[in-house]
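Encoded as structure tokens, the following chain is the form predicted alone, with no partner shown.
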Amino acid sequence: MTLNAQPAASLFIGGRPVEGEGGALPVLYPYTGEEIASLREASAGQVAEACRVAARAQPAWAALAPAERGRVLSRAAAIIRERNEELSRLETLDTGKPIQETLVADWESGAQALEFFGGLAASITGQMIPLGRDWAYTRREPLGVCAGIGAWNYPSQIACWKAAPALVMGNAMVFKPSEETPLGALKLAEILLEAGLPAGIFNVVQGRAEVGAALATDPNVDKVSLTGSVPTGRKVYAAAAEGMRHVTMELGGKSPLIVFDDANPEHAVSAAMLANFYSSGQICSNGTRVFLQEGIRDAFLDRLAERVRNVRMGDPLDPATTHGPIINPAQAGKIRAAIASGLEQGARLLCGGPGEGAFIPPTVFTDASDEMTITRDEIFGPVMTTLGFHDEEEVITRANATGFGLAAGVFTQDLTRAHRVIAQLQAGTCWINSYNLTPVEMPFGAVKQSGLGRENSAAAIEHYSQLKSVYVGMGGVDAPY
């Protein structure tokens, strides 16, 4: 079976593939390390050209009836679903995630976003405000050119999540995927063009941090939407602020998952495993601080240790594989350093460990404290830290004792307590008796250092548009002059 995934060209500008003029950008299959494509970064001139092309094309796209724009997105969603198998295989080659995941969780999620916003298009309206004889109204208008900067863990989903609300509002987009996973965005550009999107409305540039910085500061860019780490977010936010650009920041987290004594142990273990080991733990919203109340702690850990034995590491293209490789050796090294830190600081290893090569097995620490590095810092790998607690007040205080604020979860059969606790947790996206489900109908976003703005749902429209207020005078104008 060939692993060649070479695209027609490295960039997509003005409705056609364009070869990059910058440095080499090899694309490596995380499972074997072999090169599956060879791309080139965009030059500074090509980034500027992509933004100019988008700015020129945007007014005509915005002038279309919203329902017409929505139909393009809906057609793109249908094309993605028709080709889901081949697109999912490409996603697995690009990311190393098991094919059983990518078939259901990556391009399908992107299709849902395109479908949702395509259907929402005709319902996006302003407001009429009666003022007696006079009246006012509001118009919801596009921002102009939106820059999207993606991450490597869900590259195609993120591209769709950012493109769908931006495009349906009449904006154009220039998207830079992660240099680690550059292939899916090029496919999305082709699919959108095939679905009827005018040339220049969705463009793709490739590159490392320098290309992202050029994109975030380009004079034609009106909005920057980033998915990435907190340190990267600070840099991009500061750069965007120089030009008073709108921003959406979806950054990292160290999220709490609280399991009370009365929780269903089997369901809580299932959620904790999904919240730490799905996609080999490379998910920003993961519930990596698992707080266990004393009465359930032993049963939870015993069952967790049993079920971890069922995890199958191996070839991501094998449908039986449930745990894939880490994206690259550098990231694997960071995860191994975190595991070593946990052992050095006195946490007990229930299962897992550093692993070998590209693979790090599901790893669980117990007897951890809130001060340990594995408890404080985002690891972005399959490492779960469990912590005991006595009562509700204590666990809420400890759960909130972090600069992050992306996600949180609560497991309990007492729904009054569930809602009471969730209301006090400082997180933008929360779950009760579930974890990491992110349907497009529900807003997704963070508080504190984990970001700002919202993706998905009707709430995303507010972040890809601006309100214009219009006062209408129905009579003469009096003046004291």
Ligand code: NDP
Given for the second form:
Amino acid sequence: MTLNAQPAASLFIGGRPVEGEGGALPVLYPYTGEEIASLREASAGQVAEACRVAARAQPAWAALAPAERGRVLSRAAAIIRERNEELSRLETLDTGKPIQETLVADWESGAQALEFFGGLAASITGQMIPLGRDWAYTRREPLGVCAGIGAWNYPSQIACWKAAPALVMGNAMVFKPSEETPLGALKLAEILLEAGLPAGIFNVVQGRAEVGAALATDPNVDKVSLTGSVPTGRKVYAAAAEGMRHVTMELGGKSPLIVFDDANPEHAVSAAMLANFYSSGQICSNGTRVFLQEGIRDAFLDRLAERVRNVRMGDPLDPATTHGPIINPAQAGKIRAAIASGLEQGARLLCGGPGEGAFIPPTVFTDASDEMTITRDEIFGPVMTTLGFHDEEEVITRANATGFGLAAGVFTQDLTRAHRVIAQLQAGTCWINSYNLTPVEMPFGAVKQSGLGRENSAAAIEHYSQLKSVYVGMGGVDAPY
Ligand code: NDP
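Based on the form predicted alone presented above, generate the structure block for the form predicted in complex with the named molecule.
Now the complete complex, all chains and molecules, led by this one.
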């Protein structure tokens, strides 16, 4: 291994690194395919042990004053910021994403979540309900043990986005990163411990789908929060239902980005590029169906074709690189198959194509129709499908004609139209004259098949806690017998 990212051990249980007793889990650098770490999966016994340890540790953590829990998260955020460079390099090795991105978008976003929920801790309260002589109050209580299951595109951000609201509410967590990107969550476990988190409150197990499935049905697990694809979401939701467990599902999408004639073309092109090519297109909320009104279509496509030439594909550790490799050959193969299907079904390439090896260049289809596979299915790669439209009503109907409902964007200078259109789009997270910005202050989540629950913002607290109602009798008890 010339690039060595070997952690102390594969798992983190009860406040210490523990070696996995399951199958081998090699970690490959997507750019070169070289093995940068050699991990082992958790055995079934270790998954159960991690959940038991979490369940044992959780009550004492929940008994602390919320501000004390908040301070631990705030300290963790500070440690992440101090080590951002080293952590971002590891993220780049784990995911293949350009260092230019990981330095600003991954651990930094995780730090923001820890900072936000750490700061929120002391202000989370219940309600006092006056009832005349009597009264009632509510307590917001933790759920217990939360299982977090992550995807490979933003592994450390996903771990932080799930851990921060869960931990601040007094829950414990057992987190399983994607088998493709197992390294960041282990760093988060170390950092949280260093920040003062008690042993056993944040645990990491590694493994493939069976490990995720074991977590979703473990008797000690009270909630499952998954970031992944819609098919996996269906399975995990069903498995969690058997134990009446709470769920958060952050799943896939095929989101519309609607550009009206009066839009600022330069900004609309910037947004469409970010919404399709950032992280080599491996982003759930991407605006992959770009609807262009007839009057702006040609100018938009001309400028897009020009600006795609500025994309620098190459070594992810080179700070000048803006376009990295795809996570693994299997995913690259799926993207290439999608590109081939677009061509077979009659769409035309404005730029890009299948590329070579680990790289797929920014690819833009024109002359696509709503029925084509490239317009209907999530590709999870740098592939933009552009579609023409005439009027507002038509584009709203077409934008909503999908089972997905994660995100949507509208570009127009007409404010009334912007809000009118957004109100009719079936999506959980929307942008006007912007795209894919997900500040921690704003709830993030989906409608329809793209999931349920919300991450980020105070709204996430509701998904990592439950309400207890307490009626307080202040006088005697009247009874008819
Ligand atoms: P997958 O659905 O394949 O996997 C997600 C996670 O679930 C992985 O850790 C995976 O393990 C695990 N898993 C797979 N099968 C099961 C199962 N039966 N029970 C429990 N856990 C299981 O998604 P990808 O990792 O391929 O990520 C890409 C998908 O994630 C895309 O659809 C994308 O849109 C979506 N996504 C959604 C986001 C959102 O916030 N809405 C953000 C990022 C991505 P393993 O990888 O080891 O197989």
